[in-house]
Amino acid sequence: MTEKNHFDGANYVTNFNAASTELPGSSVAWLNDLRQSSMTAFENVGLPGPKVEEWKYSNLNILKSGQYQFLNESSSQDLQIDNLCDKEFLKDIKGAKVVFCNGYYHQSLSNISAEPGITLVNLNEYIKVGPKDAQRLIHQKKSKSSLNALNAALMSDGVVLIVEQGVKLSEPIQIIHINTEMATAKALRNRHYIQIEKNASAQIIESYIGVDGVDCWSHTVSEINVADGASLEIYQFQNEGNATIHTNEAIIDLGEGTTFKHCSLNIGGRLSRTEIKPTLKGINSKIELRGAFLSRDGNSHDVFTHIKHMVEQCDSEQNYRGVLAKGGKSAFQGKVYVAKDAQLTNANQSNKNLILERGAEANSKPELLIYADDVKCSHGATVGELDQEALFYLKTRGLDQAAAKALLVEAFIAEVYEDVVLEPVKCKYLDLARKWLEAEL
């Protein structure tokens, strides 16, 4: 029976039973075991509906028919994807790259020769090789959401990443997610497993790219753990294609005196939701989040956070932006737990929505949940439009409406990108931004 207020999960354990035979590592007992009790933790819940309130902005009605099925690995292999990564490859940047194609490591796009000290490897292929190990890290899982036991069930590959104890990468690791036409009505899903041992420090770039008109199911979990005295950077761009439904939960843990930042982009798909779960239980660790999200009509774009402080003298800031042109929806959920023993807290949020013409919809909802006293907590949020003395102003030094229009909008977005400190990074994010806002005005 599934919980109230949830969608009835069984059309997914009918598919889950109809692919059990082709699911990877169908041959190991102890990955079965977990894909099954997975499962059955997914059917006790079902798809979290509207009237659950982390997901009130964004309607999986979509999704409970379970039209979207299983997609083997003999079946996801698109050879005519040259093109499409040519252009979104960072060239300029020289560390490994794993690429996935409708959810299966595809080995000749790859580059995953390792530095000393690291281990990098998709996840099918660590389950061969170190299956004790596998069973390990897998076992680990966090989160109790039904979404997750869903992708734990069904999970198709993924990467592996360990950063052993005082290495730091020289290069950052590019993980690229590519949808092509032979994921219509298809569900793929991925799992990463990252852990950046004590005092060593790690950059990840995160791309999911995509075919407009393909009509899928992107669905990634990241389990994530940053022991004491490391620092992890994740950098993500979602430009999925624009029938995609695009789900995206990251769960993370982190040491004493850790640093970690998230920066992302949301452009694509006709539904998103990025989910990111940091939990702080090592003092004078720091967590940074900045974002923005660009919507059109047929996008709805929803960023959730949740950040819980668990112990003393942490900080916490998150930065999120969106801008929206007509029939564009978005959604900026930013909740903050501080423990009661998490005393001289410092938690502060904002989100700046921007709205380009009457009937897009920003919502935002900032929560703070504070159980301690000694702290310095903070959030705002705003929805507005273009100023129009300022606008007048460009206008009056020579810009036409559409360029007056575009140099506040793109200045609007480089805020939440100033200190990105990967240039090549920088640079895509705000490309990207200009073409979409090219598009628009």
Contents of the next structure:
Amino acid sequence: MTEKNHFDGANYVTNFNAASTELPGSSVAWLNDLRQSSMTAFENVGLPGPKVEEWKYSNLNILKSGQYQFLNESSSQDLQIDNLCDKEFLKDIKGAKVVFCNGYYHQSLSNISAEPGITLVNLNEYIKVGPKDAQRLIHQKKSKSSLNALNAALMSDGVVLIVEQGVKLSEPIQIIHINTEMATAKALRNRHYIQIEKNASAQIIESYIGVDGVDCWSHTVSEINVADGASLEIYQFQNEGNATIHTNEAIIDLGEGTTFKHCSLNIGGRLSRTEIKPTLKGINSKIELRGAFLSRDGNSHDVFTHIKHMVEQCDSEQNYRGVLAKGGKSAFQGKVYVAKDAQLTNANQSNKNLILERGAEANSKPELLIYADDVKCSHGATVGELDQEALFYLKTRGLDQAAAKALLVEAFIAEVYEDVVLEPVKCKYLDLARKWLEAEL
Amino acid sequence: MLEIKDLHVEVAGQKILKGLNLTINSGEVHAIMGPNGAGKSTLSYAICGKQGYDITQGSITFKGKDFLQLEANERAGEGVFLGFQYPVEIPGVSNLNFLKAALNSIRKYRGQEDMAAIDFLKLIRAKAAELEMDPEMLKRAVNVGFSGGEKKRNEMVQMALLDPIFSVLDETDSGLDIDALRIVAEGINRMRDPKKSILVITHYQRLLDYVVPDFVHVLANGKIVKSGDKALARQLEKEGYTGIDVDGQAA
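Output block for the form predicted in complex with its partner chain, input the form predicted alone:
What follows is the whole complex; the chain from before opens it.
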């Protein structure tokens, strides 16, 4: 039985059954139960089709045949992986690194000897060592998303990060996902559990890297808790190969007096969908979501945010920018829910899109559901072309057409990352954007 | 240096310039005055190569080169500078980066290496100081949030940095208070040199009290209808354009 407007999930049940003995932790009974019940939950709903409002701009028709199979751990190892890591970037950021190769923890590239006061380990190891703790940690959150359930049923590995009460990490932690040729025709499913306990703070850099031409599905879910007084910053880089499908869902619960920042750049893959779903459960908390997506022919980037203001006196800010070359497609959907009791909420969102050439498609959809009466909420969306007056101005100062365009587009993107304090992260964002632009202009 | 012959320019199908002739030699300062809609800004855009300004007849040569074959940025590389009536705001681009990109683009056009960052900083600080620009303005986004006077001052700093051999100043004096006008005039006068030329386009006589031109031309109905020396500007200020026959016959 599949819900109306959804694609039938039967092919995935076949995949699941075929993979059942190879799934990590198959000797752990509760985990098997969890996988099985998640599979059933997925099967009951199916894959969201384009008639589902939230999925209007990302057509999952390409996934309905279930052609992306489970990849077992022994087939995931790839000796070429060393060449794919951005060594310079790894060097500039001193903190711990957790590297996943085709969905599985890669020990020799990782360095998890982290600071005291934190637990940092890959999920499969965590389950093996302490199955009881793991059972408590895993799958606490109820998600209605069928893709989330599919991820839980077929997850290969992930990160467990627990930052203990009052611990403030001095260096960011990197979580790096690398897809290689071994991933061809496979689905890579990571599932991350991140707990920032009371008054603790952490920064995470989450990268997705891949090889052009590798047709795979990279599918990640992160479950995140930020306890009272804690803060978390996530810097995401989605830069996979041009044939990859990328779906990513982060569910974040925020306590009282918390800060949560999420910053992203979507640049790779043929279809990417980034979902960020923070829920404000304690007063005096702040959310800041920002990012850019750059689409060229054959790219579709879809950023979907859903912020729930459940309590009073919280702020949320969203700032997303899209740049589209000919044939590129993008969507920003910003959903903000303000509950009846969430008085004195400040919720602002802005999405600006720049079309470099006719024949691109930018979609922007703010959705504000406000049930409180004493709030300040705003939204703004624009789609436009480069300012011809500004181009001429730059050309009279000696810049040629390409350089003038590049300067204006870079500036448009750079405004999003202006406040990023981690210098190597900011530079990396701008470098990637610049390289993308050089190929387009 | 600059020779314009029988120039006809159309904008969106409308004939704006209709057979304009103008010769400017090294070391000369020319002023063009004229009523609204005469084609003054069109002339400056045509000289600098703005898109949408179609040259249907005539020629513009600069130091013997056919300018109509060159893009706007190549004309800048040849040594032409346009001071804008309304300088454009560019959010997200710092003035400093903009100026560096401009200077190095022109150097590149001339086959020179990029200027070393430290030398560039020294140079731009010196130019900003000469024109009494607050160094903080160099860090801000190009013209964003600048007052009218600050924008024009920024134009003068750009001109001083790029050191053109021919400058076109399109109503650079409009909307300026007397202090800003003085700064702009000083900026222009600094460019006076036997090897350089300047074309000042203005509505009013008052800038010409500070920047004294060698020649004054009246542009009306797409042509230069009268030329003279600085006395012509005073006459215009006193009598207005009504004393000039716009069909090209001297009054």
